[in-house]
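Just one chain is shown here, as structure tokens, and it is the form predicted alone.
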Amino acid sequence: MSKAKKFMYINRHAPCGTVYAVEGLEVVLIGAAFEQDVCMAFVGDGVFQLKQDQDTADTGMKNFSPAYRALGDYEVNRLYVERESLEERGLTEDDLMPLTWEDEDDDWAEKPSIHIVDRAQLSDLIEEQDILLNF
């Protein structure tokens, strides 16, 4: 049997103004439902997708950010956020949603899904992937 391919979904767009963010999340959930080895990266304006307390009332778009809480249920627990992108947008890790997953191998302990990495670390993670999808 062949080794499962590793997929990274790279999120580069803000959550509002285009369909990239919501469609990217939908594709991740579909892939994870089919047991793909999935991780996500958030760079550039994509870091705004994970910002807490999003208000989309003025955009005419539905606030889909609560759906990120379902990622742990789909075993998507590696969300890499580029530190430099956060800093360039005046954000810190404290501005992000507290997303977690339950580790069944550790007595169902809740663990953080978001991992802050610098550009060099993210570059290394990208190199490890078999398939990259940009949204």
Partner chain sequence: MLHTVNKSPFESSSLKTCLSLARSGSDVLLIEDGVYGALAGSTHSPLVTEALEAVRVYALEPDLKARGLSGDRLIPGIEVVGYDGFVDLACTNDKIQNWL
Given for the second form:
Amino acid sequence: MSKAKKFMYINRHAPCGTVYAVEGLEVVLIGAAFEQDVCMAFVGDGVFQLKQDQDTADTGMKNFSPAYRALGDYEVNRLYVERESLEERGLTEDDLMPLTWEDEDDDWAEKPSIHIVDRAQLSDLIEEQDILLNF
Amino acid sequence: MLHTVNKSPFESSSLKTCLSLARSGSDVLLIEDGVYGALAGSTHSPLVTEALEAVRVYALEPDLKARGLSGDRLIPGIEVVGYDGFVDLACTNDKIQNWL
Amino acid sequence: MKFSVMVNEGPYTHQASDSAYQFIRAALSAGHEIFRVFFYHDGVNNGTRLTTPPQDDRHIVNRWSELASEHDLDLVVCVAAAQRRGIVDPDEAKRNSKDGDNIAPGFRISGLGQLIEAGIESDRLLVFGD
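With the form predicted alone done, generate the form predicted in complex with the partner chain in the same format.
Shown next: the complete complex, the earlier chain at its head.
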């Protein structure tokens, strides 16, 4: 099989107002089975997807935010959040869900999946990818 | 790397986000309502003019024409291309980021 | 060059489907190959043959079907997105006990893996959407 490609899923939409975030997450979870090199980026309103305490009960909509916690089990464990996007929205890392993954090469140690990166670092990461999909 | 932007800068931050993350030497193609970002004399023109020092900016001719925008209304330095030019840009750049 | 294209918006509301179509035509006429066109989100609505636009407007769905037949294109509608939005082929209609199907000629319904495969197998993947 040819060498794995680098896939980055760039999330720029808030979670509830449109379907892009939830259907985007479906792509990431399905794509995880293809053993490619996968990461996600959260930019602009996309950072709201990771906000803690989402409760959609009174909207009648399905709450899919718990599905982000499954990403680690699918070996999607690099979630890059743009620092400037958080700051512009008055958020800090403490507002985000504490997502983790278990590193089988390190005695299943639990490690954080969320990495706060600044704009210049994110720019470098985007440049490293082969395939970029936006949701 | 080729970046495409398809939203008016008056409605969305796509163009701003794209230009803040596009590396120097990138190609940026404005399509659909994104072509409004090519207009000279708008409140967003300085952003694009400044970006032109680091990236090449293109606007898709059929989308300009459809919106009544002629070449003389565009920020100097922006190159107008057709769909054939779009295809060429997608070939010469080894990856593509569509800012949706 | 081998391209794949993803279309994320339905016909008529958004220009995405028109842009994707024009890009693909230009790519084909320049001698490039289109590995697959994948329809996702409301883009699945490009695949219903029940669409009936006024005669003086373009028929976006038929245009896709015709291009597919001329160039042997692989037009794939995402099954999960299609089920939510009522795009059904004969198999899906039977499986879900629907009273009919509406998939347009040249389109087929399949899973999201087809999109990932398109990314892996193609030289370039372009996305048209909102």
